[in-house]
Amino acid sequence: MSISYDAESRVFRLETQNTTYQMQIGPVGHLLHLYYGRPVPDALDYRLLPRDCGFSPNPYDLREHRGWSLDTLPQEYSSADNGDFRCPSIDLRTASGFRGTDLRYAGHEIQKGKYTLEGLPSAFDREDGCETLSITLKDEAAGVAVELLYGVFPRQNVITRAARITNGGVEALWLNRAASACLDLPFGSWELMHFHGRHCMERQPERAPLIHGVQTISSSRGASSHQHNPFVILCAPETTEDTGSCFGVMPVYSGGHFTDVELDQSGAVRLVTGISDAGFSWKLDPGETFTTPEVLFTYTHQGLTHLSHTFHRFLRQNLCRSKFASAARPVLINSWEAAYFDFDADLILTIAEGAKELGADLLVLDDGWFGRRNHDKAGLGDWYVNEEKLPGGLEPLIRKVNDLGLQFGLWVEPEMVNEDSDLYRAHPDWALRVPGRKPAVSRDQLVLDLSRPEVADWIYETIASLLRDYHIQYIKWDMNRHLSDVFSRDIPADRQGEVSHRWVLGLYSILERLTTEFPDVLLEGCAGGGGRFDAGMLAYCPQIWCSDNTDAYSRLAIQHGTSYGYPASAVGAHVSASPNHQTGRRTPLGSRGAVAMAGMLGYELDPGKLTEEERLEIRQQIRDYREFAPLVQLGDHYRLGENAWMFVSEKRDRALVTVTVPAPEGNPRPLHIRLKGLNPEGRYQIRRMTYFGCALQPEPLQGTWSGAALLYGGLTLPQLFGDLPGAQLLLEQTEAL
């Protein structure tokens, strides 16, 4: 059993292979957190030793025991206005006007299998090894019950959390905050690692010591955002890639979010995470239940790499339900940077012919194929074919592309609408906008109101019709603005605070229906690149366009930061033209290819503009990638620094190592790397070695080495000079020592 309860001590124990999680029902029923960390056999209730702390009030039942204060005790689900002045998990207002809760234990249940969440993506159990703990807390005065859900995946070392909040009273109440989970760490020194950014420069890691007070990582944009990814790490100051304690916290949610991290007066740390409470207010009528999104938790004492591997495997195996999570992916060529809006059927076919010659598998027709979509100011919402560009529609084009031996894919942006569109003229009320006020526009777009079931149904049926009518094997699902003017004409005034979350639920309902009806279509998520790169989208999309920035130099940092939480199998990565369309930087084709091979490889260029030498090089890249792809997609990803990485097979018998030199120097220091993940008792040889971007081609390394020598001694590479030069090595184990 991975979950147990001791009635005498009133302690719950959640066990995975490498962690123990403990909590205890306190003397008057509060659910108190005891421990989360390396496996321990004992109940660690020493953490709850009473201590009198000034201005930290006591529950009325324990007024004679001044040391018992919710303001100092570690809790499982913190409340507002009950004597705990730290970050709350739940904050509500009753119809009578009072706020806050005093939640106390009312019962629990342990079940085999993994709980599910209505309307929300959540992890699933492939191996019949998961167990669920449900603990019910109640506040009779507020008439509210909170069911805390814990899913324990023992082999995966992951514990999932969510909550269901039910109004059991006779009057309505309003939730102003409804977090998914709280994690209190009474002891230790911790640093916060998060991943900030902007459009075209997403998920930049930033790590800093906690300060006394509250640090918040959040997005109020209606999407997880380019600016602040919802995934965060708490780690000990001494934690490195290979050693040290760290907690990973990953919400399974694609909308606005928050994570509060508070270092309090006693040195304890509280982390609370959930739906953004900026503008949030959810009305619960008697008998209604609100369900929070899921959060994935893991702990390791073996450093950041081990934490990353845990999330990588879990997202591939226990969250993404697509058959493509483990299946081979097609190498694609996308038409966007090749043609933008200026194309016709002949040009697309020419690109397809070039793609076939290069060895690609899939041709993707990007923006501009529908409505009067000759620029980004018109046509969004009109998902019928622009026959001025594509005479006869999509069918003859798809047939000709398929006849070449290529699959066909299509770009869509169904969540948005242009005012200059037939859809908007017919249904102006379907867009989010405040009555009597001109809305903010972004890229000349408004946001369709997905909180309305008829709008979500229309989007589903429109995209489903395309997939039923045409042989489309790939969809790139884009979102090119965030939510503002969040007002729905279909929702009463006292429920307008629900619109943003209902919008996300509408999106999930569409994706759920589409992926269920069309399991053989590869769905790639996109939001202006990586603006919705999160676990919620990965439940439906096995890969996400990592960034609109295709510059290889920029992608080093973007893909490096992404790798801390998300697997390479989720990273859409393309080779684009030089000079790059976002930065103007000129980068050798080999360098662009090597960086893109750290994800799911594609191309974003016009093959007709390539030289014969470039065509030959791309053919070789694609041949190489087909061999490397299982390592990249399913292997363990090791960061060897910001500009070097490697993938190692599960059996540790093969490895792909890539080293780049972003800024070559005169009179440089030796280029030395220590490898990771290999079998120290094996022997390895370099089966293939390629230099890229080098002004002068050095001699390739040859020989065999013990795994121990490569792990502990390392490899010294020749000095590399040029524009983003580097080396790619394929290692294979030849024998065991």
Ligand code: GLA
Contents of the next structure:
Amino acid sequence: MSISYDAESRVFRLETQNTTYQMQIGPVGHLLHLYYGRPVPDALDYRLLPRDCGFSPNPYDLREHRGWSLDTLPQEYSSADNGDFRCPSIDLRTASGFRGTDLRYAGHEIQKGKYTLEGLPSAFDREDGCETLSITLKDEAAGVAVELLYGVFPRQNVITRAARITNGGVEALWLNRAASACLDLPFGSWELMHFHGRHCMERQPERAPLIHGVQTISSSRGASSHQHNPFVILCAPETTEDTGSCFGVMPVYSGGHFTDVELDQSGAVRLVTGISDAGFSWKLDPGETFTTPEVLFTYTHQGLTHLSHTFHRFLRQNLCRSKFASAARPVLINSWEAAYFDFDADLILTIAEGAKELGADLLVLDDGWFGRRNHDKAGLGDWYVNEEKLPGGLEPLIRKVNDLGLQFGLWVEPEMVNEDSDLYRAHPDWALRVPGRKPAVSRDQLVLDLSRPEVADWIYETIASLLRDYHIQYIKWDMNRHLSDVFSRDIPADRQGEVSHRWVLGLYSILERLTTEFPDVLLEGCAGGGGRFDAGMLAYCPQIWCSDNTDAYSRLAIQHGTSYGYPASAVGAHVSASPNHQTGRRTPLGSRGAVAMAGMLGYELDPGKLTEEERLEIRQQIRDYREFAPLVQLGDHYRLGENAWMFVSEKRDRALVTVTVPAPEGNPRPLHIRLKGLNPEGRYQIRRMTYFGCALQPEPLQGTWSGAALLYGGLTLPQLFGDLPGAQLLLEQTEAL
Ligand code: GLA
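Okay, that is the form predicted alone; can I get the form predicted together with alpha-D-galactopyranose (GLA) now?
Full complex below, order starting with the chain above.
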């Protein structure tokens, strides 16, 4: 049993292999957080010594106990305006106009298996021991019931949380904040690590001590965003990659989000996370229930790498439903940077022939194949083929691509519309817009109102027909602007605050139907690169285009930041032309290949423009990658600093090590690297070693070493001269010592 309740102490205990989570029902029914951390056998209620710190009110029925205040005690789901002045998890307005709730325990249930969330992606059990705890809290005055859900995955060391909020009263109420979860850490010193960025430079790690007050990581853009990824870490100041305490918080949501982290007057930390409350207001009529998105929590005392491994495995095995989460991925070639909008069937076929010769598996026809889409000002929404570019339609093109022995993939951006499109001319009201005002445009496009079922149904039907009518084995699902003018025509005024979230629910309903009906189609998410790189999308899309920036040097930082939360199996990574189209930088083909091999490899260039030598090199890259791919996709990813990494097989008998030197110096210090993840008792041989990007080719290292020597002593590489030079080593265990 991973969940237990002791009626005498009124303590709940959630146990995973490496963690204990405890909470307790307080003297008058408040649900108090006791502990989340390394396993401990006893109840930790002694830690909550009540103390009067002044100006912290007491619940009326505990007014004789001045020290007993919701403002100082750690809670499982904090309320507004009830004497706790810290960040609330729930903030509502009743029909009579009051705001606060005072949530008290009303019952609980423990069940085998994992709960599901209506209309939302969530983690699933693989029949290996997940249990669900549901605790109901009630506030009689507001007539509201909150069901707190906990999914405990003992082997995976993950606890999932979500909440269902029901209006049990007789009048409507409005939720202005409905967080997924609250985590109160009454003791300890914590730093916040989060992943900010911008288009073409996503998920840059930033770590800083907390300051008193509230720090908020959020997106009010209707998407999880390039700017602030929803994934955050709280870690002790001394935490490194390999040691130290850290909590990972991974929302399973693709829309606007917030995470408030508050360092309060007593030095306690509260983290509250959920749907963005910018403009959010959800009306609950009597009897109605609102379900929050899920959030995944993990804790480890073994440092950031261990935290990353937990989420990498969990997202692959317990969140992504696609068979491609573990099945081999095709090496693809994408037409975007090869041709942009300027192509015809002959050019695409020439690219396909070139791709086949290089050894790729799949050709992706990117933007520009439909409507009057000759630039980004027109055509979005018109998902029928542009016969001027592709005479005879998609069918003959796909047949010819298939005849070459390649699979065929297609780009779509179904959530959007250009004003200059037949769809917009037929349905101008389908776009989000505020009455009486022209909407803000972004990339010349408007956002379709996915909160309306008829619009969501139309999108589903349109994409499903493409998949039914043509032999399409891959879809790149793009989203190239954020939401503004969020007003939906068919919803009453007092429900307009629901539109952003209903929009995301509309998106999920489309993806749910499509992935159920077409399980053999590989879906790659995209939002101007990695603008919607989140666990919500990963439930449907086993891989996501990591960034529109394909420069190998920039990708080092982007992929490094991404790896804290997300597995390499989720990272779409392409080799593109040099000089790079986003930065103008020249990098050697070998360096571009080595960096892209840290994800799901593809190419995004015109093979016709390659020299014979480059073609040979790419053929070799693809051959090498086929050998490495299982390690990259399913192995454990270790960060060896910011510019080096390795993937180690589950049995620890194979490893792929990549070291890069982004800024070679004259007379450099020795390039020394200690490996990770190997079996100290094994012996390893360098089965293959290649240098890339080197102006002078050093002698490859050869030999066999004990795992201990490589882990504790490390390897010293020769000086590497060149532009972004580096080395790639494939290690194999020869025997146990
Ligand atoms: C976005 C994507 C690119 C490409 C273009 C096409 O920017 O991230 O990869 O598909 O759209 O317009």
